[in-house]
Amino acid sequence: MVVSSAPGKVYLFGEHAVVYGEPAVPCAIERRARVTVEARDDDRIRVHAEDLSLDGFTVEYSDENDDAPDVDVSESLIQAGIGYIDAAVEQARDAADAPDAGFDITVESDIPLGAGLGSSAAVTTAGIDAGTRELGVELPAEEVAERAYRAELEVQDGEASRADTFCSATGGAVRVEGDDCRSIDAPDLSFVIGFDGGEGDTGELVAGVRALREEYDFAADTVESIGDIVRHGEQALTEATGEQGGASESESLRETIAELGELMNFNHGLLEALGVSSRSLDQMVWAARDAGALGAKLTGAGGGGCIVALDPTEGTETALEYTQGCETAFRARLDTDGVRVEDE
């Protein structure tokens, strides 16, 4: 039996603009999905899901059955609970050259579903890692990321992003530009995340930005400006990493982290101008800033979901807990670990 875990993520900068070839910087956070895999003597797959905002369920099926397992739950629930696991199983079988391998699988997660925090990427990444290890194969993180991307591409009908699975597999901060994903230096960052309990329609939101960009030159300029923010943010991350631990850390590092926060604020303003924010997201962003956060912005597609604030104090989390429209708020530091094996 193998237990692997992988982190969720937030976007520090660059969502939506990344669709048009601009860079973006997602960061892994200390919220994880854990997948336990134990090989079976037959080719059947048994999946038990816990802590996925789904009340928990168990299904069992094999490749000889219909495309969906015979279980009395809604199609959307099946998709959320086993769609990504099913694709991860196929990737693990392929990597280990074991097409008939069967597994008992348990999925647990403390990453909210549908919040734009990369829950599906974390489950898929951890599932592939645990499955291949259970079959005696250890893959490098980069190959786990690539296989997880392929799995998500299949489930999401070709609309998956490499950024989520790469960030989940490698941990830390990641720079993504087109298909190019690579890890970049980042200091120890302390995030506060606010979740409004909803989610936006990613396809509709992306289409809306595309329409604005095609109709108005200033909207296209706005997208390019987000790319400029990302580049400034990268430079600030590098500077902050170099300043951490130095003799003058306290003052210079604070100034550089404050610059990151200011860039996050600019980024949110531009996303709001592109029409991808919402009343609940804006309320949480302003509550975080009023509470002393160095910066706050929506993270992900927008329209609902989560905001991320940069704040090492307790003020932002407390403020968000009392903000209308915020369902839950929690702290999550930058997670420098990607996919990893956990103690059984």
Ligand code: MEV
The other form holds:
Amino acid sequence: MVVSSAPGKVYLFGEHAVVYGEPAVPCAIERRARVTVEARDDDRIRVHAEDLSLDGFTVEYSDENDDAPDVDVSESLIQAGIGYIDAAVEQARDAADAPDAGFDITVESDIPLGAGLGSSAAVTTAGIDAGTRELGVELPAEEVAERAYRAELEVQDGEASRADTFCSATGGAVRVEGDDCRSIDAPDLSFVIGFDGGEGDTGELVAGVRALREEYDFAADTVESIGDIVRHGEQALTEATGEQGGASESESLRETIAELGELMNFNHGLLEALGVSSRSLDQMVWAARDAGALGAKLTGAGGGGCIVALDPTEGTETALEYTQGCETAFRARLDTDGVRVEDE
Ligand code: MEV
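Pass me the form predicted in complex with (R)-mevalonate as well; I've looked at the form predicted on its own already.
Up next: the whole complex, starting with the chain shown before.
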């Protein structure tokens, strides 16, 4: 039996602009999906999922088309719950050259589903890692990331970004530009996440930005300005990493982290101008700033979902708990670990 876990993520900077070739910086957060895999002596897959905002279900199935899952829930719910696991199993079988391997799989996650925090990428990444290890193969994080990306492409009909799966596999802060993903330096960052319980339609939101960008030069300039913010942000992350642990740590590090917050605020303003924020996201952003957060912005596609604030104190979490429109708030530091084995 192998248990692997992988983290979710927030965008510190750059969502939407990344679609047009600008860089973006997603960061792994200390909220994880855990996947337990145990080899079976037949070719069947049995999945038990809890804590996925589904009520908890067990489904047993095999690869044959005529062998439909024997459960009393809708097909779409089954697909939502196990589509990613199914694709992860295929990747693990392929990586270990064991096309007929069967598994008992348990999925647990403390990353809210559908909130733009990369829950599906985390489940897929942890599933591939646990599945291959159970078959005696240990893949480097980059290969887990590549295979998790391919799995997401399959489940999401050819539409997936490499950002979530790479960030989940490697942990830490990541620089994404087109298909190029690489880990970058980052100091210890204390995030607070506020979730409004909803989710925007990523396709519609991306299409909205595209339309604005085509209609107005100033909207195209706004997208480019987000790229400039990301470049400044990367520089500040590098500086802060250098300042961490140094003799003059407290003063200069505080200033550089405050600069990151200011850049997050700027980034949110530009996303708002591009029409991808919402009343609940703005309310949470302002509540976080009023509570003393160094910066706050929406994270992900927008339209609803989550905000991320930078705040080492308790202030933001408490304020968000009392903010209209905020369903859940929690603290999560930047997670330097990517996919990892929890038990084997
Ligand atoms: C969605 O999580 C992030 C977007 O930039 C879309 C994408 O990069 O595919 C809005």
